[in-house]
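First comes one chain, alone, set out as structure tokens in the form predicted on its own.
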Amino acid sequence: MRLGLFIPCYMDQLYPRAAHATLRLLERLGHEVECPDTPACCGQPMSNSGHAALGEDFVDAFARRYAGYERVVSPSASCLLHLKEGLEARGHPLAHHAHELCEFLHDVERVEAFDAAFPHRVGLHQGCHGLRGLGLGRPSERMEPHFSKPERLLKRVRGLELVELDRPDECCGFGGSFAVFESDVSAAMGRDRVADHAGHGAEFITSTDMSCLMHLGGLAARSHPQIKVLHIAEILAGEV
């Protein structure tokens, strides 16, 4: 299958590795991956600030340089959340062709294992795009059998220790613009669900949202130092 790879600008240039990660997950499964060469944003900044109008033609662009590939992959769920939700408004049928990760790993290659190792005790934090937006997962306030596609994925990774957390899907209070407009709020969020991995014994917290992540990341090595934060294809893709 012919993949068009989409990186979100922030992960291009601060994440590299989760990038690098998702590449070669993909390229192992045996597919044509392409990431074109011109760098593309989703246009979500803009949306978060107040200013949807400013970030149309970010959607438009995408759907440009995305219309060739049989499929497109994304490594975050909050970027193609957006993306996705601007395509369907569109009509365009790329919308139904775009897929995070986990969601193309479980639902449309239905991988089974991967070629990794990782014996260490992992928090899982759900982001709430991807939870609630993407439908990776189940939401504690929907009355529904439990699941989570990303948790699946994990539970195939050799060695690896899913930790259970007190609120497995609230939100780190990351939020884009929102850290920036209300840090106090978003801090306090977040030093929670560091505290709530910290308390339940995990080494490393992952996500599907690098976004999240960052936030987290920076928040754990002020209070608890030894959580490091790692994307879930860095870990499936047996890369660390």
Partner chain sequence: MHPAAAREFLSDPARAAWHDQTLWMVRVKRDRMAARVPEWEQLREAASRIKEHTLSRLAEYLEEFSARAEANGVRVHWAADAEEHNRIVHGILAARGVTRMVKSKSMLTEECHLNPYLEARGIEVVDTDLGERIVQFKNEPPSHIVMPAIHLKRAEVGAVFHEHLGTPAGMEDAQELAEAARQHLRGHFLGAQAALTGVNFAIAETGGFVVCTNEGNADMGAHLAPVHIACMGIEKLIPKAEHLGVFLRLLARSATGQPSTVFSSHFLKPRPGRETHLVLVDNGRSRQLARADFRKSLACIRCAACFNTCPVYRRSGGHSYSWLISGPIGSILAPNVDKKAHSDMPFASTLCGSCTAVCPVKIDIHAQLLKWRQEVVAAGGSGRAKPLLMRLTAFVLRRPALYRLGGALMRLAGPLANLLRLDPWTRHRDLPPPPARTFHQSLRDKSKP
Given for the second form:
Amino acid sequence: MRLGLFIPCYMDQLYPRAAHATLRLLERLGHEVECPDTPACCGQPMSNSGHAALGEDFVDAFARRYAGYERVVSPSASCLLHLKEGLEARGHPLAHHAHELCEFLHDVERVEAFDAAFPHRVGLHQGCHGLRGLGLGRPSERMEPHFSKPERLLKRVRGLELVELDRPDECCGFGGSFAVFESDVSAAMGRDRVADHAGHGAEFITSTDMSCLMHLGGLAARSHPQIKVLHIAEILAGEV
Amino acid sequence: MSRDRILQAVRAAQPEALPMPDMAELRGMAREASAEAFAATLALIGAECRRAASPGEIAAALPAGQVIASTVPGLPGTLDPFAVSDPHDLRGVDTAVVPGRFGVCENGAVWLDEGALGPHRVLPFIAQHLVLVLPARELVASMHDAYARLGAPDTGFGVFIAGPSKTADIEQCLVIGAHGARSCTVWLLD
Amino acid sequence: MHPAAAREFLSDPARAAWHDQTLWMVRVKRDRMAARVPEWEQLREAASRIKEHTLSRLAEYLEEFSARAEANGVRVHWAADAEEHNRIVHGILAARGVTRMVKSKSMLTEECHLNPYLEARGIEVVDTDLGERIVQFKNEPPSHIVMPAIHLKRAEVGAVFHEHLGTPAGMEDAQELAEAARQHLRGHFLGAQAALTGVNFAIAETGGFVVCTNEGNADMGAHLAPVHIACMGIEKLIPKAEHLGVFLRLLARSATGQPSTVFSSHFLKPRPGRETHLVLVDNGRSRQLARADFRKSLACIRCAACFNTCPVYRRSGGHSYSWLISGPIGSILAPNVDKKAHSDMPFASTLCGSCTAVCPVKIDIHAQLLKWRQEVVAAGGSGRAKPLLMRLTAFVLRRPALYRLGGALMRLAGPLANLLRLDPWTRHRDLPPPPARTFHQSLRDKSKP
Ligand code: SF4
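Could I have the structure of this protein in the form predicted together with its partner chain, to go alongside the form predicted on its own above?
Below is the whole assembly, all chains and molecules, this chain first.
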């Protein structure tokens, strides 16, 4: 099918590798993928800091630009959640055709195996917006059977060993502008997350959100330089 | 008057009436009540569950040389709470022995109502130790069953007591015996 | 401001880590206990619906409740605001010559600043919940609504008791300290002329109310003193006694991971010859009820599960928030009280949504935090720098050329920022090594013939 790929601005600028991995994953599944070349902000930074009105046109722009695709896929759960909420509020049909990457691979494509090997100990950071917002898994607060789409996908990668964490889905403390305006609490939260992964012998931390990983990776670079962060698309694409 | 002002403000603020949720499903869930389950919950909350065939057996197990105030028929203590007029005079009670109406397996709570407490509501709280006496068949599985059983309250006061009083207000260290009883023994009478 | 207060809290890393881990353990206990109830999520849904229903007919239920309570012999008072609440309570006490009152936990009386009001009028108020007594000695507000003294270590409690109760210096054992408090407070229970309690649930169909404690302090006060005053916010109502089955199953499990509070006391009528007063307080609740976006906050049963799960609360402490009800629920209640004074509270969150997922009455706390942010900013409550920055960001992101230029500059500046560590980001963490080209640059390169 014809897919629209949404790469958020900060991934475009700082994490092109993860974006390419996403693109190739989707192409390998036989899709025709396009990624409109315009600044792609979802408007969440404005909304999160109390300026939702400033962010509204970003949702409108997204709706216009991506309306023609059968489905839209994004490797950023957080941005996608914001866009979906905006689209739902507008009653825009695209709300139901926009997917976070893992959701797309798991629910729409039902990928059973990846042509990928990653013989490493990996910690999965379940980003809050993917987990609690998009429902990519069952958050630990809820008394329902456990499931996690990213986890299931990672288990289909040869040699990959998922580490257990003490706190399986505590927030990393990124939180958008929170990381800047509440930087002390933000960093304290992130350090604890990194320590949890490190304590369980993770060599890599992966996630559905590069923003969480930017924060965690930036902290790990100073406290646990042996730990690297990788977007889940990079692991699933088998390109590391 | 504030009453009218408040009611008026609330009436203006409240949204269109939403339906009252149906409780039938929660109420109707099958749950088993058993003495084993009840005893297990009591152990979990720091209370003790014991069984007796007669009140006499319970009386024999009560410590000697203590001030015991009992409202359980056939189980006299050393101090008759009915003979006390000021509840403050119960301050010296070592052990209160009180009949429970029924116990709740899911949380170890025992329902006591005013009828069981005698003239003083404070009795099970002011005593150093608490002994509750309950017919073994009077157990319900859950709090839904408990309220179904209670129906419309007919006494001025009633209380669910689940174990000895406790606090964890200092560094989250559990301390048994806060202001109420320091121990709680529930006797199931066969 | 929260960020500065939080930094102060974090400046003692060992204590901060202890605070985090201790409250996390309460969350873990809650998880274990909730997991034993197979219909947990159904209970939450029922609780949420009961509360929503009640709030939609609150006026009717208040009328029903107050009429039945009066028929039961309870004297019902209505207070539009904190001032009136305090005046009513003082009036009751003064008319009976009360000079010594014991009080069990009531966040409402904290909200109304009742203690200083009464103390200024010659009435001694003794908080009898152990944690509240500790913070009362220290002249501090509670830092947590269920565990008021959770910010203190036992050595500090020992020092406070040494000073106020004459316990031996250096006493640090929780058991011994609690015993000292028990002896001390017993004297007050026995000597009190009035007892004030909060209310956890008030039942419209019976006119009765339920007070839950673990320590037994509400009962020790209420059943000994000749006068019992119960103070409640008007949102504490539920329609029927059978609804208690839902709420009592949720409350203690959510709060402390116990299957039940030790005492769930159902007050219906005064003791023969004694008085029970009930004060119904609005104090901004009807205003909040009128705000469709924030109405649901009134469903709160004050279990504090949202505090214990909140990664920000655990790492900043209750005193880092500007209102006495802190944590996630405090952050959506406080702006209703004073939007300007508490403008930073809705921002003390990453919007991770754990609060919403843990809340036994399913309050959409994180969504309300986001909505309050909009209201706070619209009211000019976020200063000047932030709005300017946001406008600039939006301006740049809307313009492809500017965006590319800005991005390139940022990528260039990254390594330098990592070295200088002057901005709030790099003070704590590195920026990633900048890639040579952006995603779109390389796409463009590829598509060139
Ligand atoms: S908002 Fe929910 S979780 Fe927080 S205290 Fe209230 S009832 Fe408990």
